[in-house]
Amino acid sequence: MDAQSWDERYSAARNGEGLWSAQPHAALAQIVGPLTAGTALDVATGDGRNAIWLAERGWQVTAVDFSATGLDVARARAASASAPRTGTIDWQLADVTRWDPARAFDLVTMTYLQLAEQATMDIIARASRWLVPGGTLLVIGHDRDNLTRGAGGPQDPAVLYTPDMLRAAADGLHIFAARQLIRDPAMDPEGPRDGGHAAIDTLLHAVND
């Protein structure tokens, strides 16, 4: 889907519950929670749930997405968040497949950016170069096995992840985990209407040693 299509999706949801959960992904919170806050890049931030959570914990966040309407929702969410922000968020409108930051980061996160396999591998490889020494890369997306053993998510296998794919894309980093992750949508929803059967995600956790 292009930026205009995503703008239309966000516009249709603005008076309702929104497209995505207001809570951060549970695996992201678990892995990032113990880290010392620094600079973070949230790739394809959507309506900002992970960026806002990071800023509430003191991170200086750059949050990038190609949907202007999605970023409007994200700004509104950030303004109305109940927890005070001790960090900052720099919202940037850009297509991450053609965008490069002007600096490196202590943390780069990417959740549910579902592109064709080569495009996904390319952006993960580029994101690996956006890390400072010792920086953390965290990628989470819908796994290919979700089609047959999970629930929700895209139904096109061409845009779904596998652990081997993410491991290969992060070549050169120290990989702590590249594995499937079973997610209970009722407890850790991707969107406000999630629930029911478990979903299968793919998790990549790597560090620039």
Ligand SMILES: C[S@@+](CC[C@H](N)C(=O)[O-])C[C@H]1O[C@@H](n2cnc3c(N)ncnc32)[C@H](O)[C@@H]1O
Contents of the next structure:
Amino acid sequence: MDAQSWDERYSAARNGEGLWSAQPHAALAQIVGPLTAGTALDVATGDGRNAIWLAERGWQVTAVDFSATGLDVARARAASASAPRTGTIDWQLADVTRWDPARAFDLVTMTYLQLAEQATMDIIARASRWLVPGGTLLVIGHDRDNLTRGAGGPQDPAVLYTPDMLRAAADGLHIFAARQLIRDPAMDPEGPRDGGHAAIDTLLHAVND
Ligand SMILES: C[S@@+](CC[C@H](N)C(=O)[O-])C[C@H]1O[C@@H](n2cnc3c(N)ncnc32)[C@H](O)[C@@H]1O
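Form predicted on its own already given; the form predicted together with the named molecule follows:
All chains and molecules follow, beginning with the one already shown.
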């Protein structure tokens, strides 16, 4: 999908309510929660749920997406969030396949950026180089096995992840986890459940050490 198509999707999200859940991804919250707040980059931030959650925990966040409408919703959500925010958010409008940040980060997150396989490999390889020494990379997306035994997400296998693919893309980092993750719909308001199947995510958790 191009930026205009995403703008159209986000324009359906009115009153700052957002297209996606207002909650951060549960696995992201679990992994990042214990980390000391520093600088973070949220790649393909969408309407900002992870960026806002990070800023509420003191992170100095750069949040990038190519949908201007998505970022408008994100800004509105951030302005109306009830939790006090000790960190900051720098919203950046850019196509991440052609953008490089001006600095390196303690944390790079990317959730549900479903590009064609080579583009996914490229962005993860580039994101690996956007980490400071000791920095953490966290990538979560829809797994290819959703097509056969999961639920939700794009139905085109070309844009779906596998653990092996994410592991290979992060070559050079120390990989703590490259595995599937069952997204429990009871815990995640976004979690679809089709025909009794829960959604399967792919998780990459790696560190630049
Ligand atoms: C499924 S949404 C996920 C949003 C957010 N990460 C979340 O988990 O709530 C995918 C996002 O990727 C963005 N996106 C897709 N391709 C992009 C690109 N080439 N550059 C920047 N953003 C892109 C879309 O605009 C959309 O906001």
